[in-house]
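To begin, one chain is listed below as structure tokens, in the form predicted on its own.
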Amino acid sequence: MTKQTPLLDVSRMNIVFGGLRAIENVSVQVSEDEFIGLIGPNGAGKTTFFNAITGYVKPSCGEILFDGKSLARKPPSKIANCGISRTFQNIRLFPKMTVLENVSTPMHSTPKYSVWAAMLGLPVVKRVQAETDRRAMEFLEILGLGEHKNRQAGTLPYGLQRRLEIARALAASPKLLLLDEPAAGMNNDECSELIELLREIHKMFSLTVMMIEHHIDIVLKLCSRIYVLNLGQLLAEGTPKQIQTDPKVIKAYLGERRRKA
């Protein structure tokens, strides 16, 4: 049987900031349709790893292949157009724009009419905008944000802003969705709702998902495989059951979290 080529293939990646080695010799493979977890203590290099995949940080060495093609030297906008979308640990919305405008903006990354058509206000412009708004509303309804479409994004409660950021990431039609602590700041009820929402999104859009998350219960319930980073190095990789019982992971991360619980 032919081995499936990973959708995302990170090989021996190193990232050095001055004298600090933030990522050291890390290799990660994510296959199509997987839901993968990336966990580890604060400062382990998790967000730096995401930043390298999405072009915000340039690796010192190593290779990043997406869908069989190198992402080396590509800026974030080009990487997004390749089919990678993400959310951020610190929410990055357009606070003065409406909820609907925040979701429709990524859909304009590839122009569907000429500059002249826009300047002249030709009918095609109105048709495209109407279709864009319709699609944006579909994402808002899925994320439970439809009734807030005309509100300024910055006025939404924190939990709804998190949902809006996911909706905006989905609007870019990604093949790979990177979620950076989507449950940050949420209470237990909100976390439970998020688990069901992400499970539904993963299935509905046939997405490949990789998620950084400190809420271990969310990771264990959603992810089929988990990578563990510690001090910039790959500490372990395996199924949720394997990670829960790995002595190295318990010592470096899970044991600490259990003591704090």
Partner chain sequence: MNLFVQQVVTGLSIGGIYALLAVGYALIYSIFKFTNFAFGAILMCAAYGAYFVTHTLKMTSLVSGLLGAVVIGVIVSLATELLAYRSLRRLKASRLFLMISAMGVNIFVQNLMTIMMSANLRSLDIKMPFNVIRFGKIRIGSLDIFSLVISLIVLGVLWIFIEKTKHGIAIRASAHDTDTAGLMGINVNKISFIVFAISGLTAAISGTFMGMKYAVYPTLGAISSKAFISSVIGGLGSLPGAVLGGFILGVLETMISGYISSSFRDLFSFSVMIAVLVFLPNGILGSGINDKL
The other form holds:
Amino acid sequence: MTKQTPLLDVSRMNIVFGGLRAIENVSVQVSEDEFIGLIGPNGAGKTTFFNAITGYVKPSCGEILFDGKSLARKPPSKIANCGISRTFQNIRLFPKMTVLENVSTPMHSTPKYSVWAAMLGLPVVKRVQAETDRRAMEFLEILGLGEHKNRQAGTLPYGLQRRLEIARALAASPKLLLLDEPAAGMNNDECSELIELLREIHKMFSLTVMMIEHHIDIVLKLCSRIYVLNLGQLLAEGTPKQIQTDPKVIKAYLGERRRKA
Amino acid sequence: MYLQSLAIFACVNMIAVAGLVLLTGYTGIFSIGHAGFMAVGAYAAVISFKYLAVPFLPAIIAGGFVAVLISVIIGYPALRSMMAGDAFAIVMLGFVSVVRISITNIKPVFNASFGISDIPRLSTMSVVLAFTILSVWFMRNFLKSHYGKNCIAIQQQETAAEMVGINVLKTKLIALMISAFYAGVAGGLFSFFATYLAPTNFSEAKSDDLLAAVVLGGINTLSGPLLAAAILVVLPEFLRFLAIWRLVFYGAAFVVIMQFKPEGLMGYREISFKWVGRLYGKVRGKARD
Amino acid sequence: MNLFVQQVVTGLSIGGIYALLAVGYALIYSIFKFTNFAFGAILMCAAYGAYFVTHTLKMTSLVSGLLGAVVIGVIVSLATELLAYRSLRRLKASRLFLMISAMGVNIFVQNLMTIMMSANLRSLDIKMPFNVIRFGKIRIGSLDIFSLVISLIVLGVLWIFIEKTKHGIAIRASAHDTDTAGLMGINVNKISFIVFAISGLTAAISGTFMGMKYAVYPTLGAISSKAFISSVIGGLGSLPGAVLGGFILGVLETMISGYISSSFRDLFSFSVMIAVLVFLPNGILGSGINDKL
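I've shown you the form predicted on its own. Could you give me the structure of the form predicted together with its partner chain?
Complete assembly follows, chain above in first position.
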């Protein structure tokens, strides 16, 4: 692990849902530029972990520091504006908006002009709007969605919808990107495309990425470090090599996978 | 004169509907009590005109602002709740009848159920038309701006909207305030045309009228509901038998439209505004005959 | 003091009716996560059912009146579910669309009844076994006692049904997570039938008592807003919350009518709801239900 202050520092976090401990004493440190994998069997609390970081559920105790600042009392929208973006396990695009509008939404989540200016249709509105569209277009081109910019997001094929969600998350110019099963429901070709894409994005935007993924080979190929959750507890942490050879992990997770495969 | 009053009713209806388009059609917040805001705006405008000697136009605007104030008092707590959509709908359902009952029981100034009469007819065709054009134009600009886009995002996928950084509560509150202002202004203009003001003027049926325009006209569109608002005022006048059955028809239409075309007749599309302009021209031309 | 006790008993009896209504509403809300605005229309139709049985068929016992109401209430409730909601749910339509559809049913039925039955008040002539009970100087009307006792019995039976039976467990599972319940082999359509039938039944019983207390008329359904308010006070989607909210609202309203003024009763209950939302945004017993990510 690197010695600099971590970008994301989760210490001893607990989350309780009506008596049920979904997350128990989990501590995670993520440094800048890392590509972290978060794996574990179903129901291990991976998505709940993401939900806690993005402010969607409140931890019952423990602390979440991002960039040295506590996220405890911040609502999801503030946390997003602090520089944490995410994608969702079940795609959550704005289905009736165009692809371009989907990507530009994070850029204007807090409009840069007043309500009055908007109502009067002042020139600044048009100017800001054109600028936003131009920047959104850049993201679309990078993710290879440029040709679809005027299509309704809901009409895109599944793979492109996943891609658009990543584009939308990037458009918020995050420091930390949380990907929740980006390869879910993808075939092998699509998976290798995704690996290339994520590798490129990671480099191009000098992002810190944390990814939940069930396709273990994607995790092994991309991630520099892996956390393994099981039943709400941290089971192991280490490089892909360490994880692959960790007997606890093999027992709880990888073994089960191998048997299936 | 008859056609003129019809045109004025249509215009007033369009102003209120324009407000409801923002709240229900764009932000996706169901409001079944918008007539309550019209009543508040109407009483505030008429009382400040008659008792506080405020001139006509400022009185109308004041009516709008009082409606905004009330909307925040009743709307903010509900919109904060986890079940915001339902809590707000329930609050608005109670709101219309509460406004009516309260006014009916206040004798001084409000004159209880007798209402206020002898209001000068200051809402002339030109005044109302100016208000309509301005408010529709403001609304169109707002909906096309980033604020409007944020509203659509909330309506489409609230969780994602919040996670990309939109302050959902604030955006909903802005939509509610603007919407209440429009309803308040519409209520004021209506009273200064009708020349009397009674608690029954703005009943549940009026809310149904407004909602019908938005549902029939479609969501995520401004021109659809505006057109519907005008048609729904004019149509029952020509087809008298429809007047009694109007609400029955609305109710059935709500269910049928939700089953087969939930986005409404003009959902996600706009009529070119030149066309609406021509319609205005026609209505105005007829009114002059 | 005597007056106070009498007010409390009257309040509890109204509270029982509200609680029953609120449970019928909250049951649907807890599973399908939308407000069934057609609830008022169902209640009103059921009250007309009781009127039909007691007036036209001349069967004036309380049992026959309630039976007539329940039959109509359940039929209308199931018809609404089949015609207005089921296909929308299958399409996973947004809550806004479900609410509009529900409001459509309410507007349609209410205005159709106004045209067909006229807006006249019709009294429900149901024979009671006795008129008043006296405890010293306290006099309590038989209607109050019957409505309270029957509401409590129905609430108790419902509680047993939901807590102890197989269908009840299925209902609770669906309320927790409809999609997963469907995957686990619970027939969600069957559950929806049971739930809408129960909801119709509670609306019918409350509607009959309301019709006896006041009269039967096409806008009687407006009383359903008390169920919604009770539910918001108790916590949307929570069944115990609905019962608690109903009793709180019933007692408070009776006190206000008795000691201050009955004309401000509705304003008062509305203000209580707003106050609860200010201090407890999710109601007294409500938990913040998140939509699953």
